[in-house]
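Listed next as structure tokens is one chain, alone, in the form predicted alone.
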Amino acid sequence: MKIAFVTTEAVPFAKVGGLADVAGALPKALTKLDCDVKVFMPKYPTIDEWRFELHYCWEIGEMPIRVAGIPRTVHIFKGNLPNSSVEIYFIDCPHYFNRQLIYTTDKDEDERFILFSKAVVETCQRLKWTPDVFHCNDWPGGLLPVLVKDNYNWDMMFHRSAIVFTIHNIEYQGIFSPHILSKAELKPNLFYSDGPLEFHGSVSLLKAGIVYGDIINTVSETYAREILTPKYGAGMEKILGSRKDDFFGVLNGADYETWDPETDKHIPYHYSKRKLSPKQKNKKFLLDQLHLPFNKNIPLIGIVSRLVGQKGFDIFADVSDELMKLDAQWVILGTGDARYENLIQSMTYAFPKKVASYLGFNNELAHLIEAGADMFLMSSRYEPCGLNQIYSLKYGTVPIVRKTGGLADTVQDWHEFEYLGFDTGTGFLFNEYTGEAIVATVQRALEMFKDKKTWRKIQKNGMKRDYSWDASAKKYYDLYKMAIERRK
């Protein structure tokens, strides 16, 4: 099966969110199922050609891609996803992609992804490579299904190519002026009241992907159910509801080649569920680095997150004073809204023996926190999938999470399962989106931390869970087959 995986970010080349982790891992897992996968993404100025051994595609050469009536010069560079045979093709157009950010508020943002989508299709044409499936991701990939079924409908090589469209976060919808249709050379009748691209008087590229995809999915089963409701659907719930027979949830996997305490190159002491004791050494090492005192009986709670309301920092802020009264230490890594950055800084200054923080992105520190913390807090308002709770389970770092989206699908509450007569719980969950719920659940976890035997059981339960990409890749493979059947 030939898969064209279309993305705007991929680890290790460029990352904003979870899509990059998916794009860096899922294509590799698909090759184990005998899929021929090619990844397509823009070439940003931060992508080092020498470091990643990228080569100019002479067999494609210079491509003129017309956007808004102007031909733009496009070149293609080719490389591989690290440690794999998966080819990745970079769409090089400095006019549109030589920017400081992957996603911008520039007035030509729509043109950037018109060009990207057209260039993916025309690269396939010049390679004479017909995908069985175009796997498009989020609103920047939402236009490609329209183009394949409209602008490029004349080319027989794509007549059987199916579309799988993945929603990683329904809040981001790619809203643009109706002028985008003429810029993309699309038929004006696609925009009419409640038409396939119209969304409250504008054009939504997310809606385009939902309407024109043969199969639509999102990144966890619970989130798939949630976004069919007005509370979580961000206005797209009726549109998704019209495609509910073609809409599925597939949980993201974790890249255990990178996130595994037995082999993690970023941590000083390796450990496993069979030999957990070195985890304490990682905790002491981390606390020493952060200039916090070490006490094996005082739990360390880690947070690695974007500091934004969606991640629960509004309710965290409401009870930050109460949380500081608890007998625990905190390490917080992230960047985001200024008000939450200021809150974290003020907590660090006010409680220098309890709180350490790093405002920014630091991959090594993220790994050290997973290995060294005793608990990991994720209080998200909504969470399509989430990966840090999955990493935490693998590292024996007990998750404290809100019961939503992928968090609900991957973490089982210790007390809830104990009440049912099982000792299989892996963490602590809360339902209500309130600061009080955070405090109460952290207190539950702190109380259980005192019972070392039970705590070790919770840790090992989590470490036994397998959320690797292998299982998720098989589910995507099934979606691809389903999409091909729909396209016939």
Second form
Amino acid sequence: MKIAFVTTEAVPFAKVGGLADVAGALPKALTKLDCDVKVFMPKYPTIDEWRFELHYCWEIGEMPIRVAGIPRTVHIFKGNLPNSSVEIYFIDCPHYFNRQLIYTTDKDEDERFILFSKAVVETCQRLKWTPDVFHCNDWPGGLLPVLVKDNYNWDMMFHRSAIVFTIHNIEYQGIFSPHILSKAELKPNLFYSDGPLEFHGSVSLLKAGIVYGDIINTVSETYAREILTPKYGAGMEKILGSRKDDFFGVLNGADYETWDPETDKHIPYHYSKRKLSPKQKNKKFLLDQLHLPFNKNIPLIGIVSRLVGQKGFDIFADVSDELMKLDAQWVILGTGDARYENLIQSMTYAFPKKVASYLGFNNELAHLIEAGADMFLMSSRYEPCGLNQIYSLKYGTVPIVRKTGGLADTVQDWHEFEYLGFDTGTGFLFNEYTGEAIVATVQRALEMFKDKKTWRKIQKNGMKRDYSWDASAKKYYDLYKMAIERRK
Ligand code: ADP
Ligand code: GLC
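For comparison with the form predicted alone, produce the structure of the form predicted in complex with ligand ADP.
The next block holds the full complex; its first chain is the one shown before.
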């Protein structure tokens, strides 16, 4: 089966959040299922051609692509996902992609992803490679389904190509003015009230993906149920509801080639569920680096996150004073909204022996925190899947999470399961979206941490869980088959 995997981020080339982890791993897992996958993403200035051994695609050459009436020059560079046969095609158009950030608030943001979508389609044409499925992700991938089924439907080569559209986050909806239609040379009659692209008087590319996708999915089963409700659906619940027979939840996997404490190249001391003791050395190493004192009886709580509302920093801020009274140390890595960066900075200044933080993006530190922390906090308001709690389980770093989305599907509460007579719990969960619930649940974890034997049991329960991509890749394979059958 031929799959064009269309993404705006992929590890190790460019990353903002979890989509990059998915795009760097799922295509590799699919090749084991006899899929021929090509990944397509924009070429950003931070992607080092030499380091990643990218080659200029002479067989494609220069492609003029018209956006908003102006032909822009596009070139294609080709590489591979590391240690794999999966080819990745980089769409190079400096006019649109030589920017500081992957996602911008620039006024031509819509044009950037029009160009990208057209360039993916035209690259396939020039390669004479007909995908059985275009697998498009999030709103930047929402226009391509419209183009394939409308603008480019003159080309017989795509007549049987189906679309799988994956929602990684329903709150990012790709909202633009209706001018996007003329800029993309879409038929003006596609825009009307409650039409396939219209959302509150504007165009939503996320909606376009939902309407034009043959199969739609999101990244956990619980989030799939949640976003059909007004509380979580961000206004898209009805539109999604109208597609509910074609809508599924498939949990993300983890790439254990990069996230495994037995082999992780970013951590100094390797360990496993059979030999857990070196984890302490990582904790000491991490605390030394952060200039925090080491005490094996004081738990270290890690946070690695985009600092945005989704991740629950508003309720965390409500109780930051309370949390600082607890007998724990904190290491926080993140970047995002200024108010949360300021909060974390002031906590770091006020409690120099308790809190260390790094406000920026730092992949190596993210790995070190997973290896060195005792616990990991994610107090998300909503969480489509979440990857850090999955990494935490593998690293014996006990997750404390809110029971929502993928967090609810991957972490089992120790006390809840104990009450039911099972000793299979892997972490600590809370339901209520309040600061008090965070404090109470962190306290519950701190109490349990004193009981070393039980703590080890919780750690090992988590380390035994297998969230490798193989199972989820099979589910995507089935969705691809279904999309081909249901191709509209
Ligand atoms: P989201 O995609 O919503 O940000 P996920 O949990 O799915 O959440 O994925 C986040 C990914 O980004 C994880 O791999 C995490 O380690 C990484 N990450 C987030 N913030 C940072 C940061 N400041 N530095 C390094 N890695 C980060
Ligand atoms: C989004 C979600 C996150 C998910 C990631 C990858 O960024 O916020 O929960 O893990 O996409 O699917």
